[in-house]
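Just one chain is shown here, as structure tokens, and it is the form predicted alone.
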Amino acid sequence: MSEVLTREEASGAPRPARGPALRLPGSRAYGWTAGGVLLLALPFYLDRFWLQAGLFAMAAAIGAIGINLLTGATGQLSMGHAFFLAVGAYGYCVFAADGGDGLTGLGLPTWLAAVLAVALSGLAGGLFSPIAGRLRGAYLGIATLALIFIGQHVLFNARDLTGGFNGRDVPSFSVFGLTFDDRELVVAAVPFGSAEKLWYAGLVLLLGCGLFARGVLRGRPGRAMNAIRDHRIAAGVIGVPVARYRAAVFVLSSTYAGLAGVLLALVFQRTVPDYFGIALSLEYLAMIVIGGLGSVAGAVVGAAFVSLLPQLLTHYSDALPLVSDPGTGGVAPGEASRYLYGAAVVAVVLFLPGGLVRVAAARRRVRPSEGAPPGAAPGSIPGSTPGEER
């Protein structure tokens, strides 16, 4: 082995301590920061409408961050999500309401009203659960399309907890002294009402949903759940109690859910029983198919794409061909985006199967000649193992 000594080195001399390397942030720090700088400014310069679709888009963030947990990293189906997320929006509704609209209402702090909500979502799927950690595949999906219609039965005919047919209004969230209505509050010469300040709740709700759904996937319980997903039978050999995490998942999917139902109901100040049925957890399984199965990102993007869309042609039908108004003659817009992710769908099964988010992913694996060891495989990425989850 040739080598070069330095003139320290020959001589004997002891080689001066090195301090530690100084790392630069990267350009993903620099375009993180940006980012989060960019929606933190957002309600400063656009309207109501632009606000509103964002709000919507954060909340099926979330929903589906749960379901992916569930159905893409642990393979489980689940058809039922929207009962999940009806229970935190009307919970939120009976625990916050205080009765002064002829409807049950107990009158609890807001947050705490919330909080319940979001616990009384967990629990319903605890109550599923047992049944969610014996059946898999399209036998837990039948299973839970049962929810859906016992759910859509419950708030149609319990007009005193739901309102029925025409739902019930959707007390305003308050924490800390602050009220999250239409009240205006002026911040920097700009009115902030109720979308303004549940602009910045649904960013620090999604933020932490996010990490911690991060989290999990990224430790000891998220392999396990890869595991279960891709072979259970040799997930058991190895000691992973399925039947237990399967369970788990599930209740911290419904969780997901009854958190998004919250945000839900405080964006559209009122619930509606319609909303709530299978057509919405089709959505939800189609932003994860869109977006990817098993990653966080893949879950945000696929529900910013999948509820994102409907607004848009809303908003431009004028503008764009065969879209009009209901009832005018065309296409309406939201016909017309369950056509366009429909789809996406087909698309992305053919030609992406790891969804949108494995586009952004191709583009930064790293050329052998810009830092791959040598012998390294083109296009892996340095410290990767041959198809380690990213």
Given for the second form:
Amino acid sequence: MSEVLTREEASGAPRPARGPALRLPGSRAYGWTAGGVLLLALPFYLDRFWLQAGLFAMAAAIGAIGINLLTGATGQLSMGHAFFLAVGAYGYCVFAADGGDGLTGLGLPTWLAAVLAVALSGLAGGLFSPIAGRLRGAYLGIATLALIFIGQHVLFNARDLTGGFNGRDVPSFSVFGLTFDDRELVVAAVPFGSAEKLWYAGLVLLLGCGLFARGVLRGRPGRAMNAIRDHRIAAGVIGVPVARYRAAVFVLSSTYAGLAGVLLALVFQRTVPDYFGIALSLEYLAMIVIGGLGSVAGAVVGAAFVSLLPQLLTHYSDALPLVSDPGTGGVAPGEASRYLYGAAVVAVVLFLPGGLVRVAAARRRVRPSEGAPPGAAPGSIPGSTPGEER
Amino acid sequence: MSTFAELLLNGVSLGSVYALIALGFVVIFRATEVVNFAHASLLLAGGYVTATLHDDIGFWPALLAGVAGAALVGAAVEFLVMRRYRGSDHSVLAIVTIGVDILLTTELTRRLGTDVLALGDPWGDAVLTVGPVSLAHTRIAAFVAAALLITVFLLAFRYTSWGVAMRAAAESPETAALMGVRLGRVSLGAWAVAGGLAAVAALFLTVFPTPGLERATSLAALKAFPAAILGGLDSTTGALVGGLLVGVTESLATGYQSDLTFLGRGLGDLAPYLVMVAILLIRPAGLFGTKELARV
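What's the form predicted together with the partner chain like, now that we've got the form predicted alone?
Next comes the full complex, and the chain you just saw is listed first.
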């Protein structure tokens, strides 16, 4: 570990000294700006299908950032993330619905309902923290699996709250007099429905969540979390309250999941219990491994990969070899995407330790203009400890 | 009272099958310190081979082929995937097995589709009735087979050189390697044994009274997770006790479902997890698991 750290420092330290005192904005800043403008412009050009796909990816990214704080940065395996998504999604429905469909609804203002639903997921995580704070590794992973079963049981049985098997409708969100529904609002000759409006809300939320998580990871808590992951006992010895940190990160990550759940529910416009099963939890783990453990960017990249893949394959199933429509005997798009992301999980850990974001980082470092230090050739980038670079 | 006895016996028989699966986890965990989340797909693979072959070559050869097939799949996973990661972080390795599981399960469920395959077992739906208690033959066979296999396994674990190598590798991999234990072979063997045990379990999970092998069968393997955990992941005794505990809990919760309707339907699937969480609150390393001690 110490060797890894010195190498990182060796590669990172000389750079500011070499650069001119007043640097022009680097290509990175241009990249960010261009990407930002592109994302802001997309609702004017894309149709509803792609906007929804993008919104799924954003919601997934928020959830993945949360689970990456827990599993990637703190080393706590969680297989129960879908449960907290469900708490967020259904919590929002219960708080916001007016009870018109025969199901329980408190009829609160929707912004308050969303805040309460997120808080409720955090509370659910907090209730689990006696376990989350004490268990490690596989024990925690399987204990959180219990949450999935409890969650599904409640979702199917508490009909008044969840609508049972068929699920329930999600009330549209509205804040400051702006309602995120399909009442059309025309902006620059483009009709804005719920997908377009939610797109911007999703972007804002994702940006906020990403920046917050980055702050957590870069600051004192992040160091403590990584210390717990890399060496729990040493972390305890130097004064990190290990159990308290574990519990706190669990609460934080379930709060993120709750927010992702609320956003997902708003995009779906209907919540069904089947969705929040084990498969969803495994997808989130796949996301953070594929993207890169322990980093915000990794979570976002992985979430985009895993959640857009099935949509892409479904949409282009006619044009793709080996992929056929569901029910025709061949490989259906859903199956094809599961093959791909299953294989990606295995292959990324095998060939790209550190995930997809690590590849981008490696390329940036060997670019001649930045003068790659000898220790930072792509082959020698420390990959055995995922996530110390963000 | 007779209902209770029946449920208890059924639970013990079901629990012995869970113990077989849980033993597979424990074996892999002891040999490599990796939690194998791909176990469900090994189970499905074994069941699938048996189900497709029994018409052509008869039940017993098909069962043997199923056991061999699942052992082979397990060994292949170890050889092709797990071996490449030796020495890296164990929770990352656990996630890798999730990737493997996604791959294998997708392939097997695609082949199964919506079919429900019979495994051609010789017991059929015969029921043995002793006094007020009646018990399906398949349940008795499951208990006897599981008891036999587990005994053989434990004896082998204790007395054969393979077992000694396994225990040495679990105790301290470096020392074992220095003493001439081939860690690669040990973990290969562990994965193969786990696969074989899972294939036998697949048989008994799909015989009467369950309809047959279907895509949901792999979910049954998920119940062996709490069994392995509540017993203690590194303890073979724990796997046995955990399996029985989970089996009996599930059987009783399902049997008395009608008295517990206020808790909702499908309680049997949930009960093992609730028991597990309760036990983990008291003993974080499971009932028989080794508590980690660190001298600082």
